[in-house]
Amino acid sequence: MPKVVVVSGANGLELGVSVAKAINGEFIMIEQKIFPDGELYIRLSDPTRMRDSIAIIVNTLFPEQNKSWIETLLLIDSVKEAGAEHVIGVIPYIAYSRQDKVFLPGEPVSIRALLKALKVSGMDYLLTVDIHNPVSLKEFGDHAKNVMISDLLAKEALKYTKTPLVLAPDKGALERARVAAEAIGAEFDYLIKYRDKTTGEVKLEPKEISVKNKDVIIIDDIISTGGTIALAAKESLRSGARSVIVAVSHALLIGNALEKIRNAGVQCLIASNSVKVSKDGFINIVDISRRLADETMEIIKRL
């Protein structure tokens, strides 16, 4: 097996260490500081170990998306400068992924800009987790892979259910729901938004399947402010669901998002460690480092 060296950004330290152990790679630390003018400085602690290696860069772009983005670009350049032969990026959460098309004239396609920059900077392969729109990865080329983890989330949710039904909050998340449902042998559906023409009230209902007396597992890629998930949970319970569990790949939980979800009647929140989330009695964390390591090894075998 070729020499494999793992480095990580500040947000990817725990995942980086876990991935390195799982693939028997060397893990080296980086030195980091902020200059007085706010610019970021990084340095590999032992650059000689990078020569002729496969460099694995592990970082996730939340929190402090902009800082983490610059940090990732500097890491790519530093390992290439130190002599790495190949660079594999493991970026579980890619920020700016929701701006995947032009919604209003004059806007950029933000995710396109980021992916092109990663490739031009010297990243040969990219692994990410449950990106908002997998089609976006075409901008990186053939060496990008979207790693689905909704099956892992669903298996954790199954510990709290008896009659599970997997729901996507909209049609765009239906593939995540399908993968999750097949993993636990459950039915799945997606929610459709209705607006009462008289009152203006918004309602969400499953397209086909009744939630009555079901333990609903609402599965999605990102929880940001929590509004959509909270509404989906309330509507499920109002329609007769016995309980609601939320399972999400990337729990950003901005502002009072967690309070919204609790107040909506959700039994518990299940999230991956793609971004750092504190585990408590309400939040359960699913470790995805083993899956990331397995996917990374598949790339290494092809090199």
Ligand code: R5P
Given for the second form:
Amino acid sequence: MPKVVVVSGANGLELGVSVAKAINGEFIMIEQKIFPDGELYIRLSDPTRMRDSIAIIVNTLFPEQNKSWIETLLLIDSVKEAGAEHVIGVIPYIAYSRQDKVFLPGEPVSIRALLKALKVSGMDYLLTVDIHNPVSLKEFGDHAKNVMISDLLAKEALKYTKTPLVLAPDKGALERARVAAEAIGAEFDYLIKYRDKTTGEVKLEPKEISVKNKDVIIIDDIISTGGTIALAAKESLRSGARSVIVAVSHALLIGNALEKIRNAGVQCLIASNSVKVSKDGFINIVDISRRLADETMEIIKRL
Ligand code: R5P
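Output block for the form predicted in complex with ligand R5P, input the form predicted on its own:
Full assembly next; the chain just shown is listed first.
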């Protein structure tokens, strides 16, 4: 088997080192600088080691989404140029994945445009984590895998609950809730919006299962501004939930998102290290590097 060499973008450094260690791969560093006009420059520190290798590019595309996208494309080109035989991308958080369709005429399907760019640049396989809409990966056919981690998040959440009920904030997140609930033997449901016929008030309630006296685990792919989760948490508590724990794959936590979530009455937040989250007593981080390594090995075995 060709040797396995791991490189990473700036955001993917810690995960890249962990994955390299777990799969017994070499890790090689990248030099980076920004030219005076703002363009990015990268260079493999030891390009000769890349010849005839399986190159694993680990990057995660937050923060600085635009720069990270360009960096990833440059990494693909540099490993190909240095002679890598296969290129596997391990990109736990893929920015732009929420623009997965045309919502208004004139818009692009951003995720399609960017995944095409990865493929055309020479990425043979793509491994990602809990992408907003797995259908977006069709650009890569059977050379892409969306790794679900809701089971890991749910197992962590279980430490804080007695009578768990897993809730997806909307129907689109139902599969995540199912995977999470199965892992801990809990029930699951999703929230729907409805308007009270007498008061006209808009409420969010689970489609079928009552939250009364339950420890609700709200599971989602991403927290950006925190609005979705804060609303789902408030509504669950209003409907009689005993407690609310939030578990998300990608905690971007923009602006005062964390404050909104705390103020909504959430007991604690569980997030993966797909993107870097600052340590905080309220946040519990689940390390996904082992799972990324295992999934990467599965791809390597199939090459
Ligand atoms: C929406 O479909 C997503 O799954 C997330 O619920 C949403 O993007 C979170 O955004 P925010 O934190 O800004 O409400």
